[in-house]
Amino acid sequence: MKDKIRIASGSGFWGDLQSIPLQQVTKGQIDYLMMDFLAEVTMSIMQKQKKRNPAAGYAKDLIQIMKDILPHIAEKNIKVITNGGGANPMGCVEEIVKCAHKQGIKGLKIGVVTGDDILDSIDNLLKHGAGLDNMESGQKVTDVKERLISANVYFGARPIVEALKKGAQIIITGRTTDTSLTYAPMIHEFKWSWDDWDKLAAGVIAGHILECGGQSSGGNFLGDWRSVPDLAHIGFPIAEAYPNGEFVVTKHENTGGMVSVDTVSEQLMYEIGDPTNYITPECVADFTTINLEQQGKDRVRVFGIKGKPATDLYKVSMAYNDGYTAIGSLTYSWPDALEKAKKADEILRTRLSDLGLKFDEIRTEFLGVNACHGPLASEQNEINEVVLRVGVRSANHHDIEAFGKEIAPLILTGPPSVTGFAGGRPKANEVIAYWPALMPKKLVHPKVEIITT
């Protein structure tokens, strides 16, 4: 058993800095590279791509990344774990295999985790007690079942650990939890028991700190953000993990950003809900037991974490079509920029009403005044410019399209000093709504395959 491993974050979301994975595998020693590509809405986007093209449905950025890092991970025996397989993990693996062949890299084992996609099994699962009602509103899944476009179970670390035991150096998954990409290697390397709740919870916390990439090494830092050095060349975080469950958050030397108790603390607050019950497939972590200690420059020790037994449920991320939306904007300049924008909004709403158009929602924002803070924002009229942004939502495609025709006329038939209209009329776009649910673990099982280059 190793006395420590270094797990590096290479991506916080689909669209993150593509230079980071290469940086992580070349600027210092690491044992694992984890890359998180999936958000709740991402799976629905990938599923729609796959329906248009059966070969698509994964994070295409990942292929170029793998081209860049394959020679380095093969030479240094660095293991890569990512959920970038999205809605088509096997298709993603096929492209990586092609990359390896072109570079003359042979004998590389790639693990593929599938089984999370339950969209085609919904009816059968419901017959066997899957539930799948909205865990936030209680609404019945039957209300939206025919409009579902994606449904994916959040698997945890178990299938990843299985792939590692089978010798996989690269592991491509579908919808696994973000944190499992980090704590699976810790379970595997340190031979942790599946009921050692404290150690499993420590791994979950490490994964939570790494999952958003540079957000724990100075990016998006709400504290003294001016003190963060060289964000242009930010170094992403690395978890230096130990068998006892303690770990140190750090980054490669000679990279920008910073790792401090403050930056790590901010990331720990990200999307946690009840801090005493952070539920994952393998355990429940108690964030209130976390201890942080600055050990030196860009080194934060994390220790004392407590965990509790896992539940018998998986979370399921589903998405469904929920009508259409369109958004239009115009920019009004000084003087009286806000007053002009408000008058334009009033005129627009009157015209929409005169046309008999019906919307589930009309929302107006005044960028530069209240777009971020809404009704909490204080208004002042002596500002240089205001962007009027109006959005509408409806199940009626015709009414959405009609709204789009009413923005441009405001330029010559509304308040003066207006600009910012470009790109043509606002178009109707499908609304993809999120549906979180729970289901018994016993009803679905991951599948692990090993492909050799």
Contents of the next structure:
Amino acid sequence: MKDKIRIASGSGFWGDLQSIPLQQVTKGQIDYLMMDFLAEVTMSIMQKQKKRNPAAGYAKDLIQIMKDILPHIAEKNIKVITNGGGANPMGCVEEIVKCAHKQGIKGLKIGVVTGDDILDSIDNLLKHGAGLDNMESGQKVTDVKERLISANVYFGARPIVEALKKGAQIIITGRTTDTSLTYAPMIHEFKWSWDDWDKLAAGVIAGHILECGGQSSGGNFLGDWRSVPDLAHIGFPIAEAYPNGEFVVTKHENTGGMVSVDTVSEQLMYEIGDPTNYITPECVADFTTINLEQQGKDRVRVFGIKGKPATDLYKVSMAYNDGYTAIGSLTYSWPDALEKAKKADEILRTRLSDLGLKFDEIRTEFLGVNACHGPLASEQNEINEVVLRVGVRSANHHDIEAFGKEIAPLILTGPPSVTGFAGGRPKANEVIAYWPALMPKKLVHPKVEIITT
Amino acid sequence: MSKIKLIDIAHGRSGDKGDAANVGIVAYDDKGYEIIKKHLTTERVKKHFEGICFGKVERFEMPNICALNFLLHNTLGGGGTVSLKHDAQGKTLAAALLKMEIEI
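The form predicted alone done, now the form predicted together with the partner chain:
So here's everything in the complex, that chain up top.
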């Protein structure tokens, strides 16, 4: 058994810095590279892409990334784990196999994890007691069942560990939890038992620290952000994990950013609810048991973590069509920038009403004044410019399109010193609403296949 | 009595959980943690976010990292892609809470 393993974060979301994975595999020693690509509604976007083109539906960026890193991971035997397979893990793997062949890399084992997509079996699952009512609002699933675009179970580390056991060097999954990409290697390498709750929880917390990439190594840092060196060349976090469940958060030398107790603490707060019950498929982690200690420059030791037994339920991420939105904006300048923007908003609303258009909501914000902090923003006199931003939402596509036609005319028929309409008419966006639910684990099982290049 | 700015003794991070925002506030040291623990009551935070947060405020203590986590329900205009807000994910709300001034 190894006495430690180094797991590096290569991506915090679909659209993150493309240069990072190559940096992580070349600028220092690592054993594993994990890349998270999936946010709440990402699966539904990918599902839509797959509907239009059966070969699509995964994180396209991943193909270029694999081209960049394949020779290095093959040479150094670095394992890669990612949920970038999205709605089409097998399609993603087929492209990676092509890349490997072009580069003359043979005999590489790729693990594919599927089975998370339950969209086509919902009726059957409901018959067997799947539930699937909205876990936040309590609303019945029958209200949205006909409008569903995607439905995916959040699998955890089990199928990834299975693929590792079968010798996979690259593992491409659909909807697995962000954290499982990090703790699956620990379970595999250190032979942790599935009821060793404290160690599993430690792995989960390492995963939480790594899953947002640069957000734990100095990016988006609200503390003394000026003190973060060379963000242009930020190094992404690496978890140096030990068999006893302790780990050190660090990054490669000669990269920018920083890893401190403060940067790690901020990431621990990211999108958490009750810190004593952070629920994952394999355990419930207690964030109030985490100890942090600065061990040296860009090294934070994390220890003392406690966990509790897993629940019998999987979380399910579903999405459904829920009407349309459009956003229009115009920029007004000094003198009286805000007063002009407010007048333009008033004129626009009168015209929308004269046209008989109906919206579920019209929302006006003044960027540069109060868009972020609403009533907490102090109104300043003499601001040089302000962006009027008006959003509308409706189930009626026609009304949304009609709104789009009313923005540009304000330039010639509203208050003066206005600009910023280069982008054209605001377009109707389809609203993909999120539907989180729970279902019994026994009703669904992940599938693991191995493809060899 | 003296007045201190929360931003001088703490930092934090915020994000979305559906239509709720989570606002995590981390004090720089134990002394700061005692201050935020005493003064950042759910009532005080709810009042601070008047006109932004339209639901209840939950508070969780994390003394191990000198932090408090707040859940602000009914805050993000429906959340996710439903929301018409520029900051639909509540990313700037930690900064908004740090605007608070406290009498100690």
